[in-house]
Amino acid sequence: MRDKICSVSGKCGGCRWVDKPYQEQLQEKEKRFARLMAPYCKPEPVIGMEQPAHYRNKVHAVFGEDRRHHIISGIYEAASHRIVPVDSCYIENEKADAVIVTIRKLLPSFRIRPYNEDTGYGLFRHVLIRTAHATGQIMVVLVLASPILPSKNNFVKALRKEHPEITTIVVNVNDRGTSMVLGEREQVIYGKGYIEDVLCGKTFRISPKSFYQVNPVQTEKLYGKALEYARLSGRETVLDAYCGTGTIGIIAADRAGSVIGVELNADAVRDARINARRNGVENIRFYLNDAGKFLTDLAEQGNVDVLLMDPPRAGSDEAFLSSVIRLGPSRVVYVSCNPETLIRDIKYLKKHGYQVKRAVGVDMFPFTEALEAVCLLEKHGKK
């Protein structure tokens, strides 16, 4: 009998497969994905991790008090707002976990109390740590119920004395009764207010609210497969739909004639433009728009050879997919974080002349049931 890797896995619910041997997890994911894809193609073997522990570069802790009014930090128990105390997590970055423990120990000496959701008293709500895998840079986001952090300069000094590797600290103000972690207002109290990481040879800026894949090691494999499927020769016009901060579009730009990115989140588009400039990529343009509406307009004006799409968990809606049909790219490379909605969208595209040519699962989230996938669809009669 194996020792339990995690003492709180029963309460947390975050990684339900934490006690299942990793090869067994991969086999189960591969079988499930093969069953889903059986009507369309035989997928390639699932791409797993060589070192699957401590992969999460984004770590969140909620702060509160126990019955004896001692400060605790950890995660919410599954389907509740009870805090499960956690000092270290098997899937989280170890330095991030250590920073959170240090912050918890510092709070009493600065007479800072955690926020109490029931009474509305207290200051300290959450800590969000973002770590850059390639550069080692660390961002600490202190989420407070009001904008004033007592003795903030001394707090920064004390925290950095324990963790000199921290490169920026941001205060985020969340004064609403909401389950959202981050509020709207931010103040940088140390460093630049962002960190930078390197992915597939390109440098990306990560702000507190930026979307950035939480497993960069597997993201390189995921994007590598997507670009292999895209078969870019340097002449194609590529559309990156749901482009976020522009990661895959910027990486693809070296191999394409031109790239167009479209995204509805204004902060993400701003970061995408900064990222393109930072990498000296001149053949990419980003547009702030709804992806479906943008595709409809584009279908009337221009030609797109390859569509890269990475929609949210819910997949794409019919308005977007019907716009894809009107636009008619030769190849669609669909990156999916939910194979069930991928299958639904494949059915629609297949009915309108697209055929599934290749597919592969990528294990972005070891010790959970989740599986990312990449699928290549080609327009019937086009290569």
Ligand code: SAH
Contents of the next structure:
Amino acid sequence: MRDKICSVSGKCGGCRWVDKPYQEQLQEKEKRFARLMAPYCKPEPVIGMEQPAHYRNKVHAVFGEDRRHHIISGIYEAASHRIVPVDSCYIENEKADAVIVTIRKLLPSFRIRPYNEDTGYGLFRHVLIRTAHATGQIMVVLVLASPILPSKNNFVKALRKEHPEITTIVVNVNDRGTSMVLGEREQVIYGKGYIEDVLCGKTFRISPKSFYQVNPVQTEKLYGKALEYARLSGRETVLDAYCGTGTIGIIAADRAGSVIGVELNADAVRDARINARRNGVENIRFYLNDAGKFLTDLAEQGNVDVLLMDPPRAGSDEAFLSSVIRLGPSRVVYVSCNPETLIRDIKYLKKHGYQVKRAVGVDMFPFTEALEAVCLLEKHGKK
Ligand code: SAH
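For comparison with the form predicted on its own, please write out the form predicted together with this ligand.
And the full complex, kicking off with our chain again.
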């Protein structure tokens, strides 16, 4: 028997496969995906990581007190609001974990009390750390129950003395009794309020609330596959649907005639526009809209040669998919974080004239059962 990698995995529930050797995890994912895809095509071998530990670039800790009123930080026990103390986690970025421990040790000397969910007393609720793999930049988000952090400047100084690699610190105010980590209001107390990372040669801004893939090493492989499947020649009109902060579309733009991005989250669209400008990409436009509604309108008069789509876990919807049929792009590259809805959606597309040509699983979440996949569909009779 190997030593247990994680002492709290039973309580946390995040990594159900933490004790399964990595090669076995990959085999199991490949088998499951092949079974699901069997009616459509034989997937390529799953793309795993060379070094799967500590891949998560985004780390969250909740703060509270133990029975003796010592400050603790860690995770909520699965399906409860009890805090399990955690100092280091096998899948999280190690620097981020170290910053959280430092913050916990600093709090008493600043007389800052953790927030108590039951009584509503106390200030300090959560810490969210986001790290940029390629640039090493680190963002610290301190989530407080009210807007004032005592001795703010000295706190920043003390934290940066221990971790000079921190490039920005943001106070986020969450004064509601919700299970959401972040509230609406934000105040930047150090640095620019965002960090920048590089993916596939392009630079992307990450703000406290914007969506960004949590495994940067695998994201490059995922996007690489999506673009390989897209086979862009430099002339195509490309649609990046569910585009988030525009990552896939911006990476595709060099190889396309023009790119249209559509996304429902306003912050993400703002970041996408900034990201396009930041990278000098001029042949891309972003629209803030529901992807289904947007496509319904586009199907009236627009043209799309290649569709890149990356919907959330719930998958796409009928408004979207029926418009895809009317628009009739030659190729659809479907990036999916949920194989179940992927299968449902490709079934629909297959019924209406598309063929599944290629598919591959990409392991974005080692030690968990989750599987990301890319699938290429082509219109019948088109090359
Ligand atoms: N392609 C991006 C984001 C993928 S996550 C990346 O790789 O980073 C899925 C995105 O779909 C999220 O940004 C979410 O806000 C967006 N989304 C969810 N429902 C949507 C809808 N109905 N219409 C458009 N975008 C939607």
